[in-house]
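Starting off, we have a lone chain in the form predicted alone, written out as structure tokens.
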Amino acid sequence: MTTELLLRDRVAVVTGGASGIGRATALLLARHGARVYAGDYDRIAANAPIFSEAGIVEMECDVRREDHVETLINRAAATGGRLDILVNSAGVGLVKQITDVTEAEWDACLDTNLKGVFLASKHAIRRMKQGAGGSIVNIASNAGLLPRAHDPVYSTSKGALVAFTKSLALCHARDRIRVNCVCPGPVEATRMMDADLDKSPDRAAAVQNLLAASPLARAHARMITPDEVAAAVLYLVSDAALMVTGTAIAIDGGKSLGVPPR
């Protein structure tokens, strides 16, 4: 069976993109015919031959510097010839109660999963304008959309991110340019759940405890998958979206919605 092109000749950067929800949504990219070039600051190397494969550059990119950033964006619109998509996928969590938190760990946090984007949608934004239009998808977090009480300097980083993908949306409409973000979680296989639940001292434990706060995953016996949430980033970005703009996509489960029924 022939996948169909959703893609086909588009330029992407995912940011991220070398473990998780970012690379799943490199490699979904890359399949339905995007070039894509994946930015992280840790790259795997089991991911070359995979990567080179699907034809996916590989570059290094800590978002928190904008030298990094820049050098990313401008690659991949100087050989690509144009710039239609950006994936904001890079992220890091801290599950740490706000009297114990340093001011090096807020910066860490807030530095990566809200100045990271900022400049990353900075440059792309320019080059974007130069062109068509194109799209931007922000992987925000449920932290964003309700309260957690464990993590609420992560909580805060994602519901300002939320907020920036809205007011972006509005800023850029008249550009052609539609912001969007989606609110995963709990997804299993990525660096920041894997850390998570390695501190825990019952790990089995602790995902049962993930699946009791999300309805489906409960009903499921099982996470979300980080090839779920990429799939909700490909409708974003492909013309199937060409009027969805402002929007954040939950997809946690049910999990934001309020306390599950016993």
Contents of the next structure:
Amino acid sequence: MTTELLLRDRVAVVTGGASGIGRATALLLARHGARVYAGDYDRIAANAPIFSEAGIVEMECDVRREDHVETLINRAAATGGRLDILVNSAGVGLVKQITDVTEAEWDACLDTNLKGVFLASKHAIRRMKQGAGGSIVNIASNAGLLPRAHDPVYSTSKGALVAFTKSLALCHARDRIRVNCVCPGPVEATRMMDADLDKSPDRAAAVQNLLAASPLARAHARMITPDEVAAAVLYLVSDAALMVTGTAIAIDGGKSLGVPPR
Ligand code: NAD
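Would you mind generating the form predicted together with nicotinamide-adenine-dinucleotide (NAD) now that we have the form predicted alone?
Below: every chain and molecule of the assembly, starting with the one above.
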């Protein structure tokens, strides 16, 4: 088996596919032979020629809306003839203390990071059950493994996402549907990270603080790349992981292990 075609003829949906981890995952899955449908509520014009060359179909999809999500899943399953893979990467951050969080901000964070995964999983599992099973990978966060003080609402959304992943894994093993999550640490070249760093008065110092909290990132003097997260997703959706379900793989340089040495 050539590694380039690990996913030959598989049909995949990637939410949040326009940017960062979702974009890197869409491109990697396509390179390994999958027919990829990338849904995002924001289109990035520069993606068009790259996605077109990779055979990736871009669709407008707000994961907070069931009608959008259902259309994305149904289009992939109908035109691809099946649905094998769902990667839930759409997500938003919320760095704010709980006393300052508005109801609208809570809803936006939980609706995107959690309800969006529920909606996509619901419609994807219905399709996967009609076929030979499938694989779902949720992009959670180190914050889902070890909650943080600076973003309680985001940490809650990701902690719940890890629990959701494990529960669905238990429910749907009998359908040959595997459900796993990946928990990244600080990932560079993502709009989420850039938005956070842009708010910081001293960007270089903020980067150093992030590296200090992640032992391997610190040792390599760089953040994690979107491609390094996508590589874990590729493993989880491939047949190499056929007996792997309910796991939360930390791609965080050791950030969620505990308190690093000073
Ligand atoms: P990103 O901002 O580059 O990508 C997120 C994508 O999700 C964007 O393209 C955005 O348009 C899309 N999106 C947001 N809300 C949406 C909605 N309602 N409907 C459809 N699309 C929507 O950032 P990223 O880092 O690639 O984020 C991907 C995932 O990784 C997120 O779930 C995030 O929580 C998680 N994550 C990121 C980091 C990091 O350091 N960047 C760390 C841990 C986890």
